[in-house]
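Next up: just one chain, as structure tokens, the form predicted on its own.
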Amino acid sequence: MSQTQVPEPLVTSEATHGEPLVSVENLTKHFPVRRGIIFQRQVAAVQAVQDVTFSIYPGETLGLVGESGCGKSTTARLIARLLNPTSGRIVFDGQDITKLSSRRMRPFRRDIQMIFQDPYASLNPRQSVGQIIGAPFAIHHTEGDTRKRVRDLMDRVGLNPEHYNRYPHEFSGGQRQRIGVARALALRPKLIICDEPVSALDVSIQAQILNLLEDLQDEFNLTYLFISHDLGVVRHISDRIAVMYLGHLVELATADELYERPRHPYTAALLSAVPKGRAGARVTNRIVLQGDVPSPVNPPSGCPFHPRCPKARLVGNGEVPENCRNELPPLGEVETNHVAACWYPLEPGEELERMAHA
């Protein structure tokens, strides 16, 4: 059953203006599960991303949050065309890139770059820093003095250009991530997808990398898709925030609106888990969700969150309402500039603490 989508623009902020740089429309990705050694037959499918629709505007940062396994990284790889979607469309800079061949996709690779989570695994240990950062210039056959450009990039991201010939193992985690940032920046892309870029770093180093990303965005007019499970980090850097659960987009709002007035029960639960005193901390009592995230191979009918939803149990006096169990809620406007996919969204000012005891 497809999720009904609201026509764009769903949510705007001060950073959303003009035409979107990226539009994903009903994006879906299923991974087949096969059995058999010789004659493999498909017996099921992992529903990693299901009918996701959103846009990213030039110069903004869209945060994408959710628990591990909710489909965030798969969505990122679909947008970068590192994976092919099962269905749906991806429009980048006015061009439909959904079904482009590798050859026709090549020009777009310059404009879509990624910064990965692990700053060591994403770097070739057998290449020097100069070779790693200079690789995009070689791959795309750009003209100019590569060595000078690499040194300029190293200086811009806070690395010593004299370390041009050193190898990744000779750098700290934060320095290795700066190498990844320099490599992503090399071809002056329009979109950089940041896939949990600071989750493997110490808190003090996280702040340095986030500040670097913000400075680079202002300097080069970059657009970011910033993926993280850390809501404090996401609030610091994002203009708008999209929340995913079990492959579905369940809420989208501006950063301030989402943190001040979460409307989806899942978002409220995420915010309640932010340690008190950190950005995004909302309630004293943590909302502890019952059970585990359902398997994406066999997701629940109706609302994907209903087996764990404390608001549904409150509404049904201990029982989950029938529409939550059987009908997929559309992603609809719950108030101006704020959308959520929920049959019983939280009301502004509703006491979230009582959900902690539901």
The other form holds:
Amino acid sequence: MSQTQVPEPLVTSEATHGEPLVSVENLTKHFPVRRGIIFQRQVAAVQAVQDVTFSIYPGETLGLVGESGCGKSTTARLIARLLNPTSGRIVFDGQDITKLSSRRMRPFRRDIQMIFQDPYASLNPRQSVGQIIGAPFAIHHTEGDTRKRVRDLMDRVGLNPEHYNRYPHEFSGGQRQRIGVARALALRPKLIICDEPVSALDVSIQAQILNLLEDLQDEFNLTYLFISHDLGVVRHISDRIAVMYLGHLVELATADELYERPRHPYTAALLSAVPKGRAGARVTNRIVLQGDVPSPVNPPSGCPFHPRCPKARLVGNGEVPENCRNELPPLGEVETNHVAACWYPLEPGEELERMAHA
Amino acid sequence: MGQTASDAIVAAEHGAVVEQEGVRGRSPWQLFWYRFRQDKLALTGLIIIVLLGVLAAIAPLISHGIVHHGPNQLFSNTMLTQGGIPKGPNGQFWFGADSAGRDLFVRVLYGTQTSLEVAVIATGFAVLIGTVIGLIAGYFGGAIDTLLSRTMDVVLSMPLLLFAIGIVAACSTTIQGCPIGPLHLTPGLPIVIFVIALFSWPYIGRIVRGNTLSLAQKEFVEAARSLGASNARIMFREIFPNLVAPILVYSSLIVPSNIIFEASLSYLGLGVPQSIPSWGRELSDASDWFTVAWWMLVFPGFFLVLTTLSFNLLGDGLRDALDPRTGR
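Could you present the same protein in the form predicted in complex with the partner chain, rather than the form predicted on its own shown above?
Next comes the full complex, this chain leading.
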């Protein structure tokens, strides 16, 4: 089942240099499905993340996209060690953190922080802003004037430091997300995992938060793993983008390359679904995928995308080819700096729209 | 401040930002107090409870300083007829006399002390045990949760009064009572408080467990964990503050049922000893006499109803004020 190891670096951009800050190797997470009241037995497993390998380089932003339930948030939580992987390795800053106990993990917690999707759920309603942003200092027993540091942080993320004693319910969604950013920034981490940080916000507010994240990245030399299902947002902020489908990493390329020349049929379908905002934009036929995302409890054999893949049907003249049905395509280099897991990757410029109806 | 304050509340409740000058930030507790004050019934309940508390506290002062009767002082000559029937209320004996010729007013006054003491202390223990066990069960889940939750189910499934009677009776045979580990359950108040706490903690435990289960899934708990917070910190600093509201509501609703519980035990002659006045015992006494001495039934009964009603009103008001989303 193990994928062919693609030589490092997998895909580079101007932002990737030096040793990777984080590498995940063959990362897999299965959630057991149990039955029974007292004597529980495992009847199945939700295969949330399946054999995912990628690296994040210092100072870059790696975007991670895919539809709901494709395992992107699980991947984030695995890297933050909020979940324990079923198998695979996570290497952070040269050290294997896959199996560290929570005590041994503590020093790394300072370097890996998270920004959460829902700014209403991610802040404790019973704590004041000062307590929330000050929590990282309290937990790690840092020396110095916590109050002043919190005020500085609030100022830096665009909050009024005088609101130190206010409670989360007194802030708008955008301001709450700024509180979340300040908390993530408090310990000057190396990596910030942004789990759909703007998905719950108004479009007008999204841009403000994205700009804030970009400014902070420049100022503090932060590395981001940026998760989103909003392709426009991801393209704007990312240096490289990874695409996930049903727990598998299906394509990884630099942002522009991926958007201009998607090679995996799934990526192409995903991109064709982005509404074109320009007046007079070329009216494109969307690739409408047939059927639903298969259940991760019982994923399809072979390529996870084969039951819905328009390209596979085209190649096999209406029938899905043998190797798509039976063999998992490895993540292979389709050209320099561009990898995709597909037996029949699209050629640059190949139009899939019509194929969908072929 | 009046108008501005209500504006701030409205704005805050809609999640809007309050940015105007002169509007102060409000903690969740300030918001709670603002809403609670609007509920006249609950406020009445609170005032009555406070008054009863004060009455109980100054019972010795009233009995010795104003009416000059002790709780166990017998007035067989003045307050009992030739045939031994107690006499009704008069200027000296406001609530009349009981079957032994004691001042019923003083008895009822001291009964307030007993009832509140037993109910509040027993509820306190129940809340303490229930909160800790519920938090542990809900937070850790798995086998620990199964074990603790089933224990709660077992306790709740026991025929309460039967077990209570059994335990109290068994532990009241000797003066030493039942020494259970560090607990010395001597007959009288300690054993009554123990029994009541024993049968009421699972109510709090279940509520706390259920709330903890949902709170533990919240992103702010995940955020705390990603910061490296310990389990103890997450349980007591992140989750517990969110449990205070439901705990407060349910304990204020358990207090009246514990008052009734104590009264029931005393009514059956198993509660507090004879020398300590108790509403339950007064009522039990009255059951033989109320056809000729209505006051013996009415006064202790009225106080019992008043107290439990006040606590129930307070509990309802607390629930409405603490969680405005649940309608009546």
